[in-house]
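As structure tokens, one chain now follows by itself in the form predicted on its own.
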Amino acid sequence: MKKKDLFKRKKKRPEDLHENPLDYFRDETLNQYASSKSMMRIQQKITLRAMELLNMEKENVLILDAGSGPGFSSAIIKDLGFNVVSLDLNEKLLNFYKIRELNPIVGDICSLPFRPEVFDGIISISAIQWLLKENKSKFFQDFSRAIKNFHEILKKNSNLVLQFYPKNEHVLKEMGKIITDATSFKGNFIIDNVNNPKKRKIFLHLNKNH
């Protein structure tokens, strides 16, 4: 299998067509996404895998679901026995369901509204690709801000797991460089089902060791 096939996509994704997620997740599209049983099942499977990689003990820990949308992933985290905060830029998505127990907060992952070292773990499912757009005027500036913020709010010796859809190998290389230059995170990319395009998922697993 050629490496370039790892990033091959049959059609453009929403982040390829819209500059801002708020432009995409609105009106009928927002309703369809938030009420989709299929999307819910997909998010649940990815979240369970992300939590496996996060490798958390359940006692008195707090996990941030960054870019939570309507709370699909947060609900799984809560059901697993963890405390969770659901953060999303789109207030309408957070209000689609009654998710008070998931501690919904409207906020931007590039400017997180939390004090330093408050979270024991962070996951983000299908969100950060909105920050990795080569057609943006300042390439990767948003990702740099986000990864610095994640590093700041995460406790020492804790983990961050990001699942996303990179456009090409260049994206992964630039992400790795930004992480190395801007933080003390250590980790690697993890690719599940590498030979099955329909089931393939790419994760970034990072540990804050100091």
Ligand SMILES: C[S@@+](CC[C@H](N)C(=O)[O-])C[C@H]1O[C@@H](n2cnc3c(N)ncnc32)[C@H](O)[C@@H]1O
Second form
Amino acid sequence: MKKKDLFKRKKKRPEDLHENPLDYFRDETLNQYASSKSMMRIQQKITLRAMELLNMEKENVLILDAGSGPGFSSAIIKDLGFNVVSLDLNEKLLNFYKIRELNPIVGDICSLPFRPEVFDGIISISAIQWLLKENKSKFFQDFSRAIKNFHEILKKNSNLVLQFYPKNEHVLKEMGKIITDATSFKGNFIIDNVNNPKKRKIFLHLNKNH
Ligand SMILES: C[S@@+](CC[C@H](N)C(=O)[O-])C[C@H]1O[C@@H](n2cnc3c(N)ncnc32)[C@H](O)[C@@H]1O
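Output the structure of the form predicted in complex with this ligand; the preceding block shows the form predicted on its own.
In what comes next, the whole complex appears, and the chain from above leads the way.
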């Protein structure tokens, strides 16, 4: 398969159409997303794979779900036996269900409200593409802030797994450069179902060892 085919999309994605996720996840779209059983199943399936990559022990572990939406991913993390903090920009999504046991916090991935080295693991499912606008100088700023934040709040010898929808290979290369320049993270991109466009999923797996 040619590399450019990896990123081919039939339809524009929400982040191609809206600058700010709060402009997309509102009114009817917000209700439809948060009530969708198929969306719940998709998010849960991707989350199970991300948790496999995160490879955590279950004892007294605290995981951040960054860009948690209504909590589909967080709920499965909780069901697996982990403590979870669900963070999202959108208060309405965090209030859609009664998710108090998921420790919901309104916040921005680009300026996280946590002390250094508090999390044993971080996942983010289908959210980071909102920070990856390749044709704007802000692209570098937003992702750079986010990755520095993640690095700061993660404990040593811990992992981060991001699943997201990059627009092209250039985005992956720029992400790699930013990660290397701004943090001590080591890791790689993992592509599942590379030959099946419908099932293909791209993950970034990073380890903080110091
Ligand atoms: C596809 S949705 C939620 C996916 C989530 N894994 C779930 O289980 O539903 C992506 C979410 O990312 C959130 N988001 C996007 N940019 C964000 C940012 N900078 N900080 C926090 N949340 C953000 C959006 O508000 C949205 O709720």
